[in-house]
Amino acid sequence: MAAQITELTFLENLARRFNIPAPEYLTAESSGNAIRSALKRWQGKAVIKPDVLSGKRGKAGALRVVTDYVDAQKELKRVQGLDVNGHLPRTSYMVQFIPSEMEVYSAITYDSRYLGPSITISLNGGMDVEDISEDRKATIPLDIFKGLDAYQASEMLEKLGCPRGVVSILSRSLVDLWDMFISTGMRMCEVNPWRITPGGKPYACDFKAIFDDSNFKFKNIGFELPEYPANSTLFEEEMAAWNASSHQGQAHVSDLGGKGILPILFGGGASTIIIETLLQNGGDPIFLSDFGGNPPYERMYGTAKMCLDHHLAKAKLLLILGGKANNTFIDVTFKAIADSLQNYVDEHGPVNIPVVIGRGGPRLLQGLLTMKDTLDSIGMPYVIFGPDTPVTQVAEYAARLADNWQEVKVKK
């Protein structure tokens, strides 16, 4: 998954850097004195929030307005351990309560219709964008080279009926928002809402952003991304680091929590189709994988080793499957998997599960026969298909075979 940040990271690292007006804040680790004096400074009113990778925190009962020190302490502790829509917070924090008479929604993202960035604004902030009717929000394409200028922003706000006194100051903040978006390699950022004080001053009162992992600006963002609990398994983390260590070949995995089939899959398209077919047929795949992109031997060996080390012991079937490759050398990738499997068996002893293989592409036969030889040598049963059998049929067969294999013992 692409890297994401939420309000607290925005407050800590970005708001001041890009001159985006935002409420004052304190983290849960702040001292009692700091909390007391902040409450005093904020006219005795603050909002306690969990820092969690989930929207709809209000609906989940995770946002609390507090007015005294004891409540603030209690709530900072409480929301820290709160499960918010299946996600656990990494910490909690307290922000200054901003009184307002008006809330504005804004988001900048890349838009498939314009093949470039766009900005969406609504004066009905505070609610989810999909719940805002089309006539109450406006989207305009932005020039990727020039970005958003204050004139464009003012024009949009005026068309939406924004009060004159707010247009100018909010436009400038929206331009700063664009500046942050383009300077940090984001693919989407959303401020929802901007709370506009009775005096007409906007404050960015909630925030989320998704980065583009491929953008070099993100790689030099200047601060460390926070780690959220239990968002990824050790296997996913190791594979993500392994994938990031080279641009040769892909090593994408997402844990599915299954206990049936260990799938080593090739091709973004084919892997999705295969996993869907396995799920539909009770195959219980352990994870989703995509290992295409013509990985060289050492990359594929490392990838396969990681999959086997983490999951082979509990798998009911090893599935090595992909469509008809255009440029992935099958002999190289299969030799790497075969060596990794051989080493696994040398280290851990025999493995009593079947291997189902299906593939097509350059240097196919040599690859299939390498796998066959290795499987013969380590005594693992196998069924090997060529590109004349569709991947979906192979996946259906693998799901049924895995289900039936449980009582089967391999002849010594």
Partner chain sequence: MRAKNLSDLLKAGDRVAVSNITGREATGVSVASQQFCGNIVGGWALGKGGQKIEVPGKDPIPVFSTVEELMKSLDEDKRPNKMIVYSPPMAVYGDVKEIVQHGKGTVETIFVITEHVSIEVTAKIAEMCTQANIDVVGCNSLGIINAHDKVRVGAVGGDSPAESFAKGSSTIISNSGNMVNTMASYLISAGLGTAYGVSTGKDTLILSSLKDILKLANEDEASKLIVLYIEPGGLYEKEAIEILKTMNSPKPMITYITGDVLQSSNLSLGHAGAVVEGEGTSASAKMRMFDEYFGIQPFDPEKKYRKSSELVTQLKRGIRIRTLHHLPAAAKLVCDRLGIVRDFRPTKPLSLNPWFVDYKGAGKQLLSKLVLDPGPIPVPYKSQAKMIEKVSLGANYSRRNMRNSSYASSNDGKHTRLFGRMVENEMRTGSFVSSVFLSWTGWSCPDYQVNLLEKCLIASLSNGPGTISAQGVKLSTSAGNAPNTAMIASLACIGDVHGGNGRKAVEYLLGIFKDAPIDDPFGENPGLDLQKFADNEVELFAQRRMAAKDAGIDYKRIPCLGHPVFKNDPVNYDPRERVISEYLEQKGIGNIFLEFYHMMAHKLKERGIARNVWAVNLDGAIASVVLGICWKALREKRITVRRACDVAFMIFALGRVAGAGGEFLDHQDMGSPMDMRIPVSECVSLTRPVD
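Now that we've seen the form predicted together with its partner chain, could you pull up the form predicted alone?
Left out here are the partners and the other molecules; the chain alone remains.
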């Protein structure tokens, strides 16, 4: 699966290297004298955080503001042992509290709508991006060779109503963020929020990123990725064993702890983009998956059956989506998924959730007809998108449909 990093790895290895302003920090292993000195230097206020591969740490109650040395030590130990949305921290750390008058959201990611990278900015930092209305955020495509310049960033900030005194320095920091993104082989990076001090200086106060592990720039990143405690779910363990049992077609999953969309995804990088789009639009995906590699029927049937057996009963929507395949036979994979759905319904009874499908590749028409016949037979509603529809648009639609479908069921 794609390599991820958190704020602590960013602070330790990337912020200073790319001149991105960020708070000072200390890890849980720091000495008592270092903690005392830091609190004094930071005007007696710090934030304790877990270093964990999970978002929404604040909503999980894992962030603590401390104002004295004793509380700091206690919270560093306590937070280090928390279970955060089903994930265990590697360690805990303490960052300088940055007083602010405003917060800004920014994200750079590859976007299939533009066939390249894009940047999104909002002056509503600190909120989940799916909760920010469209008129309060701006997105522009970026030229992979020219990148982002300060003029582009300034224009976006000005259109959003950013105070003039903040625009110049924040624009330069956003350019530095782009330089880091493109220089290290990232697929996605997000700063949420940039906290802007009363004096107008921005600080990157939370960070996450996903790398393209096939990009040569990532292979030469210059530091070792940290290892996190293993806390695999039963589903992940079973799928890992299934994946290792054959070289014919990959079966990679990473549990996200979501309760919304069950995603059967294909296409490596496309899978990551789809998941990010679902997250940004409130889709709450249950896991991240990549099931490409032209799997034969038996292989894909077993993979789909495992996904359905573990998660279909709690899902709000089934999403079958991927980019255009070159070598994967779509009719074979769709026949396997359709048969696993039919057998699930035969065994467990009717399933009243919608199915959203988007795919392209060899023998697509045969595959879509097979899926259509099966879904009609078992009475599951469905929407099928053609091969030219960008996967991000399909994912956005699926996220919104999942929410609306729940409303329809409640009204009934």
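Superpose the two forms; the largest set of C-alphas matching within 1.5 Å is the rigid core. Residue numbers count along the first chain shown, from 1. It should be emphasised that the depicted structure is a prediction, and the values quoted were computed from it without experimental measurement.
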Subject >> Core-aligned C-alpha movement of Leu26 between these two forms, 2 Å or more >> reply: no
**OP:** Kindly check if the Cα atom of Lys59 is displaced 2 angstroms or more between these two forms relative to the superposed rigid core.
**Re:** no
